[in-house]
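Single chain ahead, written as structure tokens, the form predicted alone.
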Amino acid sequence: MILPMSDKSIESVLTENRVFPPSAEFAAQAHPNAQELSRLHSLASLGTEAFWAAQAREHLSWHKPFTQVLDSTNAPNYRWFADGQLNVSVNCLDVHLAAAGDRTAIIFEAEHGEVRRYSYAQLHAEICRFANGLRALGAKKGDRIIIYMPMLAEAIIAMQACARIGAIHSVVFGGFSAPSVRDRIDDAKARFVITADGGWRAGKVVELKTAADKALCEGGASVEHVIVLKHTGEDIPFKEGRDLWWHDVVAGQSTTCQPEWVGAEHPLFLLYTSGSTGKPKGVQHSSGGYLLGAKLTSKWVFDLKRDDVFWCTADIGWVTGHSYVTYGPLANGNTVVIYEGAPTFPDAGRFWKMIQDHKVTVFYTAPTAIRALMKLGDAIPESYDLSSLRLLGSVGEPINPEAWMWYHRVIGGERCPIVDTWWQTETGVIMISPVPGVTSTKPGSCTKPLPGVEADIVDEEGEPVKGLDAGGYLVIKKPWPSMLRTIWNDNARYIETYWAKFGNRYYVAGDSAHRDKDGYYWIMGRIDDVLNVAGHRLGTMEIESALVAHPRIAEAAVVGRPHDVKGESVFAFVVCKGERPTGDTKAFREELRNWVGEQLGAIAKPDDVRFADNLPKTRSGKIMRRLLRTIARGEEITQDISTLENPHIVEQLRGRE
């Protein structure tokens, strides 16, 4: 069986001739060139194992050398390095500070204007004194620390903090509302909280002490300190004995701090992601591959050098702001900038003028933000010098060929290279990318799999499928050091997710894909429930939940719609208990997408609310939610419906009556 795929998706692929291959200017002084990139495939050809070993050796700083390489003894559950020790913080800080200590690790820029510069020194000393904090109130190795910020300096200090002392951060996006908190921090058992009074957002506060109080009402039993940033200067509630000020932890540490050597598979993080069906999913990252790829993958794909301003404007709540802001360009001894605020404040010139002001050169950014100041016209953009650009990035899901074109020809000047991106949470860094000094692009392909991922599209079967346009599912047939090692706690759903469909064979990433006649991959979309809005995975279980928890709604099903900037937007359809709403429902509509941002954050609000008597159910009680997706998509009803429970709803779901 082959996958479908909607005739708009294959004709835009099939359709799509322009190629952009890199200037011989920039090929010229790229790291890797074509010759150092056909090396690493060459030796990774050869076997990965002892490929990812040469890379391991020259790339991060051991305290104690590896012997094994890979260990496949329980796999799917692979162990990468396993007898080696290290610290991620060492090799992010420590690593640079006798050579270059003073340059700048990190601009950091506030939504109200406020700019703050941290050399690799600045930057050392202060992680030093919050590790040195929370040892001194207990955290130790192997502890579960959730912090929960505003995109702040403070949040890259206590990720690298907990990285050094061996505890295990677990960020929740500072947009997530107080029971995805509650959810995480009950699934990890965290002994600490690190969040802040407040964050800025649009000239507005987010209460993010409160939303972390609620879910500490609500849950958190583990909880023994939350540790709180003075940041905005809001009055907030403080439970003596619990909380403690940030600056009061701190004080009077030292600045030196001796790092916690733990072992290569020593979990570095856990990020809980969505999941189709039930609670979201922690995913585990090791320490020392996970921290390869990052290191490495920031090299190959941004063609980072020392003198590179890099800006990844991912929050780190995202697995992206984990790696190519907190772990990835720092270990390369770039300098990183990170903003706190909306894009479009104080207006749509924000972006801009922050790439002109701080002499940014490489730019990563979602689809979504790109669709949405393409939006707003070319003149803002070109009101501003965007001249120390030499590299543009972009993340989160497929981008649509005009949005490509606009970024490369106003943004780029027609001048930057584009690296359209794929990879997820779970691979932990970009897997499938052009590598910009080498790679001929194509609006919309994220190309060709890099050096030491074995990437293949694979039909129902789990056989490789044939022919240049057929689709199917996008696996990657070998492990790979920076992999999800399980979810928490949950080993027996890491293996029937990511790797039960085809006997353990592959990882299958949930992705179709299609493959052209170069070879260049083109991801089509997801095969499971979940959706990408705004570049953020959501689970159709998990809204659903919060609608049917609403008092007057009985049940609800979620799929995704188009959507121009966004990629996909949330389509609810709701049964009340009691009569279907009639007439004027605007009040009521807005009421339960309010209802759904309040449990569980403003990205996941319903864009669509319509009410129905009833679910399209065939007679075993199963939603039929392909047919939802047609009439959300006002698309012509071509599946078999004989078998709907009520045939007769499909007209009041398509809003008739």
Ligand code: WTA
The other form holds:
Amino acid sequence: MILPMSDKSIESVLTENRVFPPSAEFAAQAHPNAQELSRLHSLASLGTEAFWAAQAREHLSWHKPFTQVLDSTNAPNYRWFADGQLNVSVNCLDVHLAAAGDRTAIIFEAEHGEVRRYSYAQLHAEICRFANGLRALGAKKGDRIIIYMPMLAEAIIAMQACARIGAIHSVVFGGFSAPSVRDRIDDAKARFVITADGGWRAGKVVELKTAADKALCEGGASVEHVIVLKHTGEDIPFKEGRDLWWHDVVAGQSTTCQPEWVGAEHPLFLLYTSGSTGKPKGVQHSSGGYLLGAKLTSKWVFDLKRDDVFWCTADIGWVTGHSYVTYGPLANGNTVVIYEGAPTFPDAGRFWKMIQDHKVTVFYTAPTAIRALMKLGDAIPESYDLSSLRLLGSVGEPINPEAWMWYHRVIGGERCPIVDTWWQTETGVIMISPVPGVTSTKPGSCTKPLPGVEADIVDEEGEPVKGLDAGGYLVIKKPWPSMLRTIWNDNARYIETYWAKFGNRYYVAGDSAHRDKDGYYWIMGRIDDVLNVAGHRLGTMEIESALVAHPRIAEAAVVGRPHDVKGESVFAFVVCKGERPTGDTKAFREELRNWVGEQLGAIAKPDDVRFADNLPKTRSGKIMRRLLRTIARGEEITQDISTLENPHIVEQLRGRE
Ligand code: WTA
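Form predicted together with this ligand structure, per the form predicted alone context:
Let's see the whole complex now, leading with the same chain.
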């Protein structure tokens, strides 16, 4: 059986076979060190349930301790620590106040350069004021609240305030457009939307409130109030009664707030993510298990200590911003840096200048950013003092050896370990990654599963692949506390998407992978129709639906094409109603690109649009996506096209006719 392996990884001109052990100096100060890690692994090998229970007792602060650990009664709808009660914001803030209230929790840098710091005590006070303000509006446990904000401290405050009152937040990435916001509001039946008058991106204002208004006029009937943070100071429309200013909501509110104690299984958040079919699905995460994973992995993978300054560049609109900005590092009492704007504003030295200015010690970003900045040459980073860095991380997509080596040499000064972390929105937290003081790294491999994670690679029958480097489905064989609980409103889809393939025995990640002689995992890419563009997940079907919503488009098929910076780019094959456009189609292609941008967000705009009279289909009517991928890459066609219903259109699709 040949798996539908992705063939989309960036071609590498560099083969890098060296292995990079951590320096003796790094290893000596790291936690976990080799001994601690082996103790964790051996504890986990005695039984994952007992292992996780011990971790949950040691690392979380419980209002009511749990007595049940794993409940598999309704597998694969697993439950963890279900009779325990806690509050996530108490675990991120209150627990630090006595000993470390003055410690910096957040260093915020605005795009125009203003820096604001929040100590744990200040952050706690702001979260309490906002939580009280939400309560005063009638918000309560279980309500869904959409957060559609720029990357500001207030975004973290909003998330934590929801957690404090037991409301379920659903953050929508600020780069998504009005229809995406509307779909999420409608699916979650949100009562509140929290947004800002706008955000800054590359010197321009992103009009979030305008997009939120548009979303609400086309749907969003469940929304009672829109809370608007004044940030850019732009004039914005304001709907009396519905819209409220953030500063009015918090005015006069107390800086303490009685937390809502929730069961460990109470949903902390929904985060919508793309799959191969239908609209984005609301991945539902728990309070107790999720927080445990976020806290532990922040410690294990980033070796975070009291004096560290941790900068994860992810926006809170993505899971990385949830687990490694808002929850994990704060649960550990660490200092996080957040930045509102574009990495290249006002110039390509911005990241490096911020590392220098804030003395960042641990830096976590995506390969796309590394590749984009690498292209601009070594001189830019070399003109900044990056000596504060001690550890680097990568997330969201495969990192090619060139980018890894550049990150290692130019940014890490050859002294910082690199943690290439594999995980997903659904896994909640990092699953496969080096432990930086212990694991020798190999450029391009996310190395080995963390303690308690039982990963494997299986064939079509669900049996472990035989032989070294044999590719197969990446699966997780045992439930883990931070796993998704379900898809909001659609448990059948949860089971179908992640479990059904192997009879509900394993969690099926949707990635293919292989393992080398040292047991290291190498992620090969998605096995489904999900693209990874600049580290962002996009479903081909979402883009196709957006295209066919255009009045002139009859049919569309979207595939990914390797891209040297973004990893993958969107390539759309389009069939128009009526005549196929010929001659100079530039303006029309641009119109379609912008159309997709308006429907979904700029990240989904196709880089290429090609017109044809028809799409290549088999006689049973299935679109031949592999063929389209070959064509998009400009490669020779090796597939058998004799079964094509309409072989003549291949020349059109290749742009030769
Ligand atoms: C991909 C992001 C290779 C993978 C945290 C996964 C990776 C999808 C890596 C999840 C990595 C993530 N190496 N591929 N280190 N990390 N991926 O949900 O295909 O936005 O399934 O979560 O990104 O993307 P998501």
